[in-house]
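So this first bit is one chain, no partners, the form predicted alone, shown in structure tokens.
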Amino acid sequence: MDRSAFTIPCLALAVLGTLYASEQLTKSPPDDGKIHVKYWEKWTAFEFDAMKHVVDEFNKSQNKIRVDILSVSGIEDKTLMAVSGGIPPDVAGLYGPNVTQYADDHAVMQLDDMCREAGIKRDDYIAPYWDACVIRDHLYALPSTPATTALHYNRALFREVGLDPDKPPRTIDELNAMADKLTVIEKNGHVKRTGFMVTEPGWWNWAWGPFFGGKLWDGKGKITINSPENIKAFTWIQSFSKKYGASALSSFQNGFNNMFSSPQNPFMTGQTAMEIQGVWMYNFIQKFNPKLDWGAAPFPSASPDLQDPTVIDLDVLCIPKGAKHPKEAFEFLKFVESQKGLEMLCLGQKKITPLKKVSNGFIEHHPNPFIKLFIKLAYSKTAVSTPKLGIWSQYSDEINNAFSAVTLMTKTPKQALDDVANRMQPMLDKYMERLRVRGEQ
């Protein structure tokens, strides 16, 4: 069924039963002579605090548009039912790697035209961000809050084993040394402590191939996942395992399942000393245990050039198809994408910003003592960021399956990584097609 001509299934009316159901995300605005501008976010806590500031300053910034923002689960989902059924929002806040998809089905509008008009280019904006929301030279999206990651891990672990807090490891050869220094291994075989863990936090199992200088397709039409770069970057994470025994720490990592945002995180409770993770880890250290004594690197490389590896995130805005006031949400993007918006959100998401030019108060204000270096990594020659495949969903699915393969040790890298690619190739051969049919390839 291609979803592209907006065809409902079952399911589909389902969700739009719900959304029509919904008072919130369908009652009418009151009337008071403004537009209202219905925004959708999936933010909660002190994110959607956030940018509930920043429209609350744009609501003040005149007087003829009002923007109502609503948090929303599931919005990647919900946002695109309701462009199905006739009923969007006028602006949505997606994930980066949604823009694609959202492209595809025709879902979102261009904003080429309109951020021309205004001035908005991409000259303005660190490369990776800008370019993260063109899809096949078209604008669908503008960046909100980006990320970048790095090495975060525990000088206080370190001092306890003689490694100077000072200098963390800058090779993955030095990585595996200090891991090793660092691991604890109880008598029975059990786990008490990890120096490093490949599936902490598992969130970007599909970049450690383009870490080691992988790629995961050829920008083409060929699945690359099998390639002797991502076999090597595989062959590194299943040493873990080899290492340490993979049911060991198999059982070690179930301790913590879903336990990312809480106090009993393994960075929190130093059962973990070394971890990759994004800007962001800054709000819950100090949540969670502010008094921990952490620093934070480049994530080591795998060879001289590729130096500084990072995985580029970000958060987009976008105006979905069919929204009943675009010009009024451009209004409010606006407002969003200049300096002073765009810094008043990432710092009070406590995140960098996607634009070049940041001003002193940016820095100066911001908590996060390592916020030079986020910003820096997102210049990095070896950043990475997720392809710009409809599929990408079903492409990354298949690399987790092949992650979690080798990490259990029931299949080697390249057995796991050639299962990915003869499940995918055919996938990606008809969705090449589909666009060529289209005329969008």
Given for the second form:
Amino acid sequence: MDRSAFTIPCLALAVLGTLYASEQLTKSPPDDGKIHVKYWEKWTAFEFDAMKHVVDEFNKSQNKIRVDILSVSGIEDKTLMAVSGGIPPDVAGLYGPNVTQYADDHAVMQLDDMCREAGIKRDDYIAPYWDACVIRDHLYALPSTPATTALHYNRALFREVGLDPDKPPRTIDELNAMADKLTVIEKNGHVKRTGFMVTEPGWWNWAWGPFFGGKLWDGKGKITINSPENIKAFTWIQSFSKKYGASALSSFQNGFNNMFSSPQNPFMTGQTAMEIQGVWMYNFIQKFNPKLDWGAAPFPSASPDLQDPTVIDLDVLCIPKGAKHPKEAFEFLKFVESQKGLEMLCLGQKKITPLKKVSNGFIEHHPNPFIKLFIKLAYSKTAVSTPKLGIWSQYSDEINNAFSAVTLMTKTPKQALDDVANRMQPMLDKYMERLRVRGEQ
Amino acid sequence: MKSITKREAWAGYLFASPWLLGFLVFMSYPLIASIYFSLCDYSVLKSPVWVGIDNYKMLMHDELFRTTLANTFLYAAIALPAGMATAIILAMLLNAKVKGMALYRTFFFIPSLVPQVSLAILWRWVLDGEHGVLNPVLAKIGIHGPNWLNDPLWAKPSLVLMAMWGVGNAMLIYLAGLQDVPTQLIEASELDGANGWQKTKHVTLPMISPVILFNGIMGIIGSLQVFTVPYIMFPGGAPVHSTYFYTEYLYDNAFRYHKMGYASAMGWIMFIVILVLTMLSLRMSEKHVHYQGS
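Based on the form predicted alone presented above, generate the structure block for the form predicted in complex with its partner chain.
Entire complex below, previous chain first.
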């Protein structure tokens, strides 16, 4: 018998079987008579679980709506494509700095009216978190999990070099002096340990200037990245490369690049004694080195009038334009934004809550021993946020490149920042012009 | 046309129709649309606004456009010949009649099966200046290895080195070409007293010249569109834009900065560059490529 007479039908059967199985596995859930709200969220692992818990609670409380949460990587790109393709989710969990860009493109719905009706108002929130969602007087998102940053330091290493672990640095000068004491350079010039690493984790390179009193733009139409305050900040940044060697430092850091969520994180391994980090750092310390003797304190100030500098960081919930069930989506947002919902979520993720009103239980049950500090920092007058500019992604990339040039000493701070200003000013001019033409400025 | 031929032609189109439909919807429409978008201010989310050739004018004054173009050309200028030479040499070695050759061929081909993302992570461990595998090996032979990934001078050569690892596909095509070289020609050259190098230069290479041309053109296209590995290994083109390539800047403009019109213009410039280089290669090949049938 010809072999193909047997093989071809078998192959055809296998293909059909696979198609049938895939159809069975991916078919829509049975119609339960509820409106299904599609919710895309960027989180994974325990952060996702915390939101899943909130979603489950909402679903339990409902007989008309069901929220289907899905963890989506690269959410800002995928939401963009989904909105443009006309098939967006009903709720998208974006990053705070995305809001302006999405609002500029009218890709997310204005929530002013719905919030007004639901009694959700600015007064209930810690101002910077609410304000980050307001673009040109309209509300486009609601805060989900906020954060602030602080200096994290290794108490055991402080003791090892004779520093008092209960007295972390309060000024930049003290930080420099302590960093010097804590840094260990081997005879061959290799860095064994850094006291403080300005490049680690390298997520808020734009914030150093504002920590020194600088601004990124004047709020009207001028890029001010090359202002004296920003240059001063970048000069401080370069001082570490001058002191310890740009190549030695970059080589040292190369060993743990992209190792934040791992036991090789330099703060967990004791390779760096101090670094700026957010309220979430506690979770990772617990996971990767629970025995670490650490502390958190306000980041040292550059001058007496710039006490308690911190970065206002937040995740938000939006309703993309073209969502099939915006009303039902907002019902879910309303549930999340209640004190109960936000505390459930933020406690689950072990962050702070964006609401001014905090229940005693939230602080009592919060495992982060420094939670009060992180909450206090959210009210700091020196708290800095990303500027509300639709060109921010590009601007922050340019700042990161200048940061890299300064730490590798390929440019002076002034050169690097002048280059950023020269490049970004025409883009800002064009951006402002576009807003003016649309009558949105 | 006879009715039977007509019927066959229709049947042919019918059988090819899934591909034709896919091509029209997923390839030709975006291609044509991107010409229009390149002449518009277009963010994907809002309707395109006609701006004429503004995007192209702006590109001419965009310093980062020039940087990424220069980076890409430099990378291609090193990676392409190095990759082709490596693939040809490997193919020649693997064409030898040695016991267990099937095994060797498999070993040399396997790296090209490794997904690009895994490749990037793997090479990070190899090239790490502090804890990597390569520098201690170099130190043993008295070479002080550079900070491969963080030094603007060495970051691009690192990428070329990594690209060498994925020459398996080209190597396989050369190997197929080498096995097609008529043995009587080799034997004739041997009778004429040709040594190994002379046989390679005057018989083998001319006989596989169409394959070299094909791989060369594919290499030009591939190296000018390098994206995945640098995008993962060197976010933002770090250090200081030394590894920021054309397609990365195009991607960032399209999807991160929401400047699809600008990105479309970049895409068309790259298309023209590749087209010109391909035509030049074909023109130059006329004297050097020998087809057996001609």
